[in-house]
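For reference, the chain that follows is the form predicted alone, supplied as structure tokens.
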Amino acid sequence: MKPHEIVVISGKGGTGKTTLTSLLVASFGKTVICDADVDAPDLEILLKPEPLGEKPFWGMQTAKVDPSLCAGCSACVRACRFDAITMAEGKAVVNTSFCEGCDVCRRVCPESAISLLDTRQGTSYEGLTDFGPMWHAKLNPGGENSGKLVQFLRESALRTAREKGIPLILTDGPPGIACPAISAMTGADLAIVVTEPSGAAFHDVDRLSQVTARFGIPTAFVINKADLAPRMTEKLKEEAKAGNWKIIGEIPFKRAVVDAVAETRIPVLELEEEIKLIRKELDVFL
């Protein structure tokens, strides 16, 4: 039987998405954990996985010039639409941060001085936490193909869950609605959107609900720091009711939670009652 997968997402960074994920991990007990926020992974700070192994992540290919063969004709510079190639001291030089691996430069080079090489874009890690196996990764600064890396992590988490007979995968997804976020949520059994009572929240909640609806993903919402702006929280609830969005919990602002996270520990005791209520709602979905 396919394990259930819950992905926690948000419209922007800093809403409390990772903190909520860690609380759910602790609440459910044994799960397979996946940190799919590969551009800014920090779930490991709270869960402290014991390293079991790591693998290089190879993204798209990028061009490389052999200076011993380059005649300095600059045909590749003229052909590159991404401005990834410049001339330096009479030789072509590739800026791999701009290169899209389109292969045009190699094809136009009369000296066959250009080749396409696999480029390491990051590293994936397998670990073991007190709550179960964990898969996470770090994308190199400016690294490409983050959606592909997210897909690898989710596939690895699913394989681990099946091999170990663990019925639930909890995924900390990337913020926003770009390629990595879509890669993290497609095929999930439930998406939990974490938002805050602010003006931007209405836009974030609306666009995320449109994306999850397009992919047919059941969606629930949690309002974090709900007591900081009570009027805005009430407006969010009204908007949720009008849009048929299910709010499964509210989390108040507590300085003790901030202190717990600063101490790199999961604020289980500080939010015990709130997580119990969210778990009760989640049991209906699962």
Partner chain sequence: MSPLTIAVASGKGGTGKSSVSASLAVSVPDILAVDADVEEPNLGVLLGAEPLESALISLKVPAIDRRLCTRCGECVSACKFGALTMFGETPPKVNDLCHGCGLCTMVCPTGAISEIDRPIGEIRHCKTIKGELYEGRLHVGKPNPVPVIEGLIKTVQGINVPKVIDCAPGNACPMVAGVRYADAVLLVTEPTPFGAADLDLALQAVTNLGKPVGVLVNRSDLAAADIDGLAAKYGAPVLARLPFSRKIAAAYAEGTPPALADSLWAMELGKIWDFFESTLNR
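Switching conditions: you have the form predicted alone, so give me the form predicted together with the partner chain.
We keep it simple here and write out only the one chain, dropping partners and molecules.
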């Protein structure tokens, strides 16, 4: 049987994805865990996995100019659509932060001075937590291709779940709605959207739910910091009713939760009742 996969996403950042994921992990007790927020990965801070292994992540290649062959014709500079090549002292220089590895420059160079090199874009890690195996990664700061790295982590988590006969994967997703978020959610059995009662978060949830609908992913909502703006929370509930969004829980703002996270501790006791209710809803779903 294929393990179930629940992915926690948010659209807007900082609504509490990682904290909620850690709470669900602790509540289920035995899961495979996947941190798919590869350019700002924080779940390991709470789950403290014991490292089992790591692997370099090779993303897109990037171009390199051999200055001894470069004749300074600038053909590559004109051809590059990403403004990644400039001329310095009569030679072409590639800025790898902006190079997308498309290969156009190498093909237009009349001197064959350009080659494409494998570029390490980050590292993936396998670890073991108190609650089960964990896959996570670090994209190099400013790196490209987080979608591919996310896909690798999810495939690894699925393989581990199958090998170890663990029926559930919990994935902590990235913010946003584009490449890494899409990579984190496609094919998941359920997306839990963590939101907060603010005009900005409404706006973001609306766009995110269009994405989950487009990819056919069942979606449930948790309202975090619900008591910080009660009027907005009510408005969010009304919109949820109108839009047929399923709200499976509400979490108040508690100083004690912030304190627990500051001590790198999962706030299990602080949110015991709230998580119990969310679990009940999830158990019906699973």
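The structure presented is a predicted model; accordingly, all values stated were derived computationally and were not measured. Numbering follows the first chain given and starts at 1. If you superpose the two forms and keep the largest set of C-alpha atoms that fall within 1.5 Å, you have the rigid core.
- After superposing the rigid core, the Cα of residue 128 is displaced by less than 2 Å between the two forms.
- The Cα position of residue 81 differs by 2 Å or more between the two forms after fitting on the rigid core.
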